[in-house]
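Below you'll find only one chain, the form predicted on its own, shown as structure tokens.
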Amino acid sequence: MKVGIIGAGQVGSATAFALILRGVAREVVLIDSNEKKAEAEALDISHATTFAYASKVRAGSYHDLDNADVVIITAGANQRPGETRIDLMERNAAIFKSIVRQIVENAPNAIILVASNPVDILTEYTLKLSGLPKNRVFGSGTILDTSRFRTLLGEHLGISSKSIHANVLGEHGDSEVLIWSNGDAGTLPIATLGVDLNRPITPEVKARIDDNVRNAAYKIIDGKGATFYGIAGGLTRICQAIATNENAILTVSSFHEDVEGIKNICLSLPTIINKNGIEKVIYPRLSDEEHALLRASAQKLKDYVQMP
């Protein structure tokens, strides 16, 4: 697989890294307006490809992006702290005008998967710049707040994460919907392994994973600056997906015609990912009060992009 990524900075870049060392791209290009940034990245990175993968990660140009598999947008302006991921929409909705035009001219059958904040909105926002089916663009969405929540879960029940089903739908950001109604492991609804393993899900428990899910981007950015590596795992899988033909069930962010009731927005649903890119959208089962907050949360991305 040949993955592009536009943007070299910590995400980018933490992305590539994750890419070669996992051995999901044979072929990396950085691309980045600091060439010498995209440079160092890409030749600190290679170096690590002798205890991984014989893959190649180079900087470059748009015009390296020919027969490129996927190309990621990490570029942007950084989330600065107490900054919500809506406040970024303008200062970033500059910067894709160039870089779409530049990755359909130079990789037109390129899957385009978007991850620079807010993500929902700037997946919408390329979906109409690109002119491409809508099944080859799509965002990061929620996969690092669903793993996050498992994460959480697996900590709380004493289980291994991966052992965890249970999603984060909606939004990526304040609006974004813990679904605890479906979530499962070992067959057994995780309210019910809970009280089998003596330790309960009570609701002071989904209260703190709550926050801690939906306000870990802020705590992190507060203490270093920015979020990264988990959204470079996040990406990787991704990838790996659609460079196996897997057929993974992944909360991506998708253009969908209606969601409970909200027409044409952008957000993340259980959604199946292959070589295609987006295979198809699962609508999943909710509690009356999920399909409430989902409604809210596909309302408030509606009303953002509806503002002049």
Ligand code: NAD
Given for the second form:
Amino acid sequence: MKVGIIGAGQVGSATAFALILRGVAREVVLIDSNEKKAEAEALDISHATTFAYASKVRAGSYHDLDNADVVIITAGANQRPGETRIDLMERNAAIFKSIVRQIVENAPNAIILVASNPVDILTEYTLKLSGLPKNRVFGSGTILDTSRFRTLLGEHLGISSKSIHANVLGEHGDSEVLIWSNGDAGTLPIATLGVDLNRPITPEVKARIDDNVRNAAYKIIDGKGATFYGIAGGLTRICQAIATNENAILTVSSFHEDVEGIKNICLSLPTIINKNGIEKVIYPRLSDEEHALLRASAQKLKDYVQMP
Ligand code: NAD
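Having displayed the form predicted on its own, please output the structure of the form predicted in complex with this ligand.
Full complex below, order starting with the chain above.
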């Protein structure tokens, strides 16, 4: 698979590195307004290809996106300490106008995968700017939050996070919704498994996990200025599902006509991903409280999008 990455910053270069090391991409083109940075990152990553799979990484221009299967947008400002993802909107929307136009001109058949924040709003914006069908424009959404949730549940239960099916839905941001009512592992609901393993999921455990999922980015940014390895893993996982036509169910952000009564909004729901991009969205089974929280998350995004 050929992948273009717009933005060779921390997220873009970590993603290129992960794509190469995992053998998901055979060719990666890094594009950045700072050409020197893109060239340096591509050169550095290319020196790892000897230890990975036969693949090519290079810096390029938009013309080099020809025949790209996927173009990932990671360009733009990232959160400063204390800033929310939504605070980034104005700065990032301005640069998306020119980026999306050039992607569509040079790679008209590519799937566009948005990672820049606020990812849900920028996904909707990219869909509008690109004019592409909605199966071919989506965002990384809560794939990272879902991974954080599974990791913490796995640590608490003492089992592999890969054996846990539990999801975070809604906004990739402060209003995201951890779905406690429907997680399972080894055929058992996670709450039942917790009791069986003598590691019950008490209200205190839930509150601690919720805080660590919801506020993970703030904590990481406070410590090292940015988050990038987790999202690089998530973006690589999405590309793998596309490259192998996998029909994997992942929580990504896409356009929905109706979420809990809120119309025409991008946010994350469980989604089947294959070579076409989005094959189908699976509407989740939720508790009454989770329905209300998902509605509030959708409303928050809608209010923002409708702001003058
Ligand atoms: P960064 O500052 O390290 O990199 C951004 C890069 O974009 C820079 O190299 C910059 O030169 C480049 N750039 C700016 N304008 C451009 C343009 N018009 N064309 C091409 N390149 C341009 O930032 P980062 O840490 O890599 O974060 C990038 C984005 O990813 C941020 O919006 C951040 O919030 C987001 N992010 C998303 C997730 C997620 O889960 N979706 C996780 C982490 C970070």
